[in-house]
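There is one chain below, alone, in structure tokens, taken in the form predicted alone.
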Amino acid sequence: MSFEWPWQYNFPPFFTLQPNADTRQKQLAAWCSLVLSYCRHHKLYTVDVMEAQESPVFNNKKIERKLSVEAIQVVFEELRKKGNLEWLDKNKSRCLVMWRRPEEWGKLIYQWVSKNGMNNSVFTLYELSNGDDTDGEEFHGLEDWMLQRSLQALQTEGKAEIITMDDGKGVKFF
């Protein structure tokens, strides 16, 4: 399935931050939505800011427009404020993009556990993210750092307990 670009993507002014505050807010909302949709479609979790400028999401070769590094930083800062991005370094050169927040992943995982009658079962983290039972589930292939945060959110809600096992970590669902 190919990625569907929003109409703004082929509109040249979209690639220049607008000076009017109202217009800029709408533009940033559209950029945030585009970045999250693109990352979700391609299952991207880690983004390098310098590489991002050459990525199709910020560089529309068809209309020969690309968003400046400074504008990309503004979009990423907006995503950070919304809880969808976390910087990996002080220089803000690499970031984690959370197109679905840990709580949302936790909810999906817990729904799967409940739907399949697996409450009071123990799983290794590998079984959850890469096991045959989860093949076809949206959380299948979830990166380890996000899986752990999702399970921590469930633990906080009292729906799961993260446990240490001989060969790594596991989780018990309630």
The other form holds:
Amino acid sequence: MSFEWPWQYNFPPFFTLQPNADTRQKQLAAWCSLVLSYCRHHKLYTVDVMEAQESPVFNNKKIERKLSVEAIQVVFEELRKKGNLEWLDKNKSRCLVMWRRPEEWGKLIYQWVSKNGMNNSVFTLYELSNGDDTDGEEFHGLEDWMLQRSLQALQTEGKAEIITMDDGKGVKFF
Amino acid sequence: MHRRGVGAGAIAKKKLAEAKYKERGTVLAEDQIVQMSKQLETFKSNLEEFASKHKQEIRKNPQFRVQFQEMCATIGVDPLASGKGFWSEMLGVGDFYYELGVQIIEVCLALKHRNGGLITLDELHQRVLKGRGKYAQDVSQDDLVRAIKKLKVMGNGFGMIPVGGSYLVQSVPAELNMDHTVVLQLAEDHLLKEGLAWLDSQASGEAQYWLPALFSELTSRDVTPEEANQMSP
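Output the structure of the form predicted together with its partner chain; the preceding block shows the form predicted alone.
The next block holds the full complex; its first chain is the one shown before.
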């Protein structure tokens, strides 16, 4: 299914950072939403800022408008404040985009565990993200760094415990 | 002893004097009318001469047309007062503005779905010129303004809103309420401050301002009123 662009995407001023504070708030909210849904659709987890400039998200060739690097940074900062983005380096050149936050992933995983009556079972991380049993689940194929954070969130909630095994990490669900 | 005239005779005399004065007054008025008629005849023949000498000029040259209009205004004449009037017949100016009015309506109708019935005088001018083609008479913005004023008189729902030195031409009857009109009359800065307009700094040439409420051209679907509201306070 192809990605459906929101109507703002074809509105030329959308690609200019608005001077009016109230208008800018609305604009940034729309941009955050667009970035997250685009990443979700394409299952993107990491974004390189330089590459992002040329991506169709920030560059609408049809109306000949693109978001400037400064504006992209502002959008990313907004996402970071909302807990949807994390910088991987000090220079802010690469970031993790969490279109679903670790807590939300944790919840999904725990729901699956409970639904299948697998509480008190132990899984390797690999089994969870790539096992046959989880095929078809949304968290199937989840990247390792995100999986670990999700499980950590569950651990904080007392619903799981991360354990170290011989060949890697595992998790026990309660 | 000579008595003062207070008798019947005196009254009769007085009446006769009054009657004579009245007659004189009538004669005077008649005189004036004759004079005026003579002047009008002269004026008319001068005008006919003027018309034949400058008719071409009036039709071809926008600057001349403006000056002509101003001259008419100072002597209290409206050459466009009626399509079949003395003036328009004499000078053939009425047709020109009538045809222009039709063209203006055509342009506005063609673009209404896109701009909601609001167009800048600049854009209207460009499009009218394009529509007239290379060999047609040149048309100035002053001509457009006059033609639009005539359209207003016919009750076509046309209006002009002064904005930043020029005009916005409104071709939908009374859709903008007072608040919007007032805002539109302010400079573009104020539009931004009100949050009604968005800035586009990547347009070719100078910065442009867009009103999301009037933006309806999209790839997949039209903006619903809710979505338009999302972008305005």
